[in-house]
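Heads up, the chain below is alone and in the form predicted alone; it's given as structure tokens.
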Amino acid sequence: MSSPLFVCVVDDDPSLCAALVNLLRSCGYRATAHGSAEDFLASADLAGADCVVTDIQMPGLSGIDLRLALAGRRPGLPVILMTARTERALLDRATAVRPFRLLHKPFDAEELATCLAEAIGPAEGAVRP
């Protein structure tokens, strides 16, 4: 038997984190939080993950920093961003480092747990949201 998928999510909003983390898990993914992309890049988790979740606006790097480091990292790692933010330039940046998927807040868990299958596959045993 394999282990779980792993995905890391990245945002500085701890209750955001939390509830993120807490639906991957009910879906069958290993999960875990990180309040900074800084925190991430010096993590053990970055060698062991799956894909990242992480948002764009953040203080210190961005969500688009952080897939920029990443693909220097681990050039396959697929990695959504997501933002609540609307304005064009700032998504055409997001779009521009070619993230696996920009999903726009407040999204769904269905959503997320659809970009998830197809990025990576369903978890072992996958619950639908």
Contents of the next structure:
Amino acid sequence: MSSPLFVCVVDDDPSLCAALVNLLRSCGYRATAHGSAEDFLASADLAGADCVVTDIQMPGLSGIDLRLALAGRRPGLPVILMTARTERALLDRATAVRPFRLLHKPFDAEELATCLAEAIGPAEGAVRP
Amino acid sequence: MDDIADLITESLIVRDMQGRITLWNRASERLYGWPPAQALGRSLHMLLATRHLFPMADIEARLPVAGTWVGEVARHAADGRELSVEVRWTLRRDAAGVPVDIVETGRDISALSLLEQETRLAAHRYRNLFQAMAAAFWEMDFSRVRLMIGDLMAAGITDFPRHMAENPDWIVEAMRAVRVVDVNDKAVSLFGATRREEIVGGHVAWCFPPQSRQVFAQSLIAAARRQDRYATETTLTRLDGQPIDVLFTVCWPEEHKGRGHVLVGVIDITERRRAEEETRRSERRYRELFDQMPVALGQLDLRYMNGQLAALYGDRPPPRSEADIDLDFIRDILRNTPVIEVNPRAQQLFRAARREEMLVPIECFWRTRPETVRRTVLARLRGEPGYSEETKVDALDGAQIDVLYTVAFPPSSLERGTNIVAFVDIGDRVAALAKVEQMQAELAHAGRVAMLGEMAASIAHEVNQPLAAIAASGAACLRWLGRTEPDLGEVRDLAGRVVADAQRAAGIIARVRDMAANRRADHVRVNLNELVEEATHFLRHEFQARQVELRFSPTPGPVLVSADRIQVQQVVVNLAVNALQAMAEAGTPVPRLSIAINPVGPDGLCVTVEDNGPGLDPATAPRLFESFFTTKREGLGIGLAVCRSIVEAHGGRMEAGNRADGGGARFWFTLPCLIDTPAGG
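Same protein, different condition: the form predicted alone was shown, now please give the form predicted in complex with its partner chain.
Now the full complex is given, and it begins with the chain already shown.
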């Protein structure tokens, strides 16, 4: 029996970060919250993460920077980018780093769940509503 | 013959046509000191060094025509004495009419000349009396001119006026033949000489310009007609070439006639001429000004008004205020004060088809605003130099026209019983002003909206953040509830998050709505530290996205201000956004924004916003606060103007400059601080 799939959430907004972690846990994933890309990269979670869900706009390293950093340190690790911004230039930069997906806030919980299932498969013991 | 000659007490000398002495009587020996033996056979003029203003040859050359010549000559005696001798020369001819010799009788007038000099001195003293009359006197010897006239007559010319008119050169020659015997001090100064000698002894051609030569000619004609005097106004020339307008008089004193001397009086009327010309010119200028000024002008007959004002206020202090002057008193004046002249612009302004339509009592122009005239009267009674106001006047067609009305009270004009009033049509300006005021209100609103636009992306992100959290929390709730064993603890926790995030979103929406609403300022007691910090929250994501470091330094001291929270936050946000944009545009490597609040003066607070961008361009800095001034390509240029007007409406002021260390721009504004009373009072 393998342990549940491990998703790391990176967002500088503590409220949203906590809500997402809770959502993912409710889906059956194991999830942790990180307030910044630097925190995540320095944490022990980096090695065991099965997927990263990160905001783009953050102090310090952005979600795009994180994606590029992970491409070197954890090749193959799927990264899902999130943003509330709509500027064309920003979105272009985001897709250019080839994330697994780019989600627009606010997004549907089902959308995130589907996206994760496609990326790493359904969570063990996950219960669908 | 010689014996007889020796009996004569006057000097008698005869010389042949070559000038050699053929007869020399005893009286001549006594006078000149030469014995006959040494005189006979010698040249007379060589022996005695005869001198005259004119060469001897010239004088003698005329003898065949005139027959005789009388004049004063200067001679040397044998012992070297200088003699002044009046001589009479008579030409003798033989039976065939050929000149044989010249008989001279001579009289020593050296003593006489002294007498004459004294006389002249007396006359000079006498003339000094006339110096105050500014009259220049010339005494001139015309004897040689008389000879010239004699020549003309001998040549059969009798019509002198015609001859002179046809021979201007003759006139010039005659002027050169005149000898100036004496001039007075006034003549010296009037004609620009420094010493009498510059004029005395010379001729007069230089002082008659070509156009005045006829005056000289007329003088001669007058003399020929035996008139006592001749006077006219003419122009003469000074030694320096400057023209002078003069009254020129010439007279022939009885005692001078024999010697061909005349007296010329010259009175300088240049000043009078100039004054006359100036008057004519100023009248012309005034008329041109009046007619061509692009300002409506009217001239009023003020005699009735002057009489009424003198009767009522002549011996009373002026009224203290406008209300002290009865409006009916003013209306009576308006009915009795006619317009006596208007310029074309006034006809235009008052819509008169013809000038005459306006020459009526001014009552009809002041139906709407007689108070303007009342204030004018008040100003005049108070002794003010003039009066001006923006008012309305009634045109002849009944229209009311916005004008700038101006009147001066020059004493000279009021004494004459007339005065000028001026009107400038400001109808267009008044309409424009109303439009500008409306535009300013619209601009302030547009400024807020424009700023919203700049912040729209930031706001969307801000609102989306709690919405995304709410959506996630809601979805998670459903999942926890959907489990076979619902985890109510997780659900309760999530519900609490949903409520908090919803409130957060509502707060953002409320702030945006407040800012977007073009509402009236709502002043409340607020903590400036909190207010500014809250404003920075608007831009939190902006700072993060652009990786701008924000340093916020609240003040530790009294911090309450009376302010419209939204407006002041708008100012802070605008200054911050400007700084962010400037730093981004310049590519500032480590952008940093400092917002600090500090006490200033005894009762003020100063909010300073500094960046480390390129700083302000000194060339454009002074214009930063002008409406529509912008250095941004797509900016409206109203942000800073609106900011300053907000700050000023709060009783503060706003300035811009560069940081003292030169490392970026620095904007600051002040607000008056409230006395920090304990809360709950």
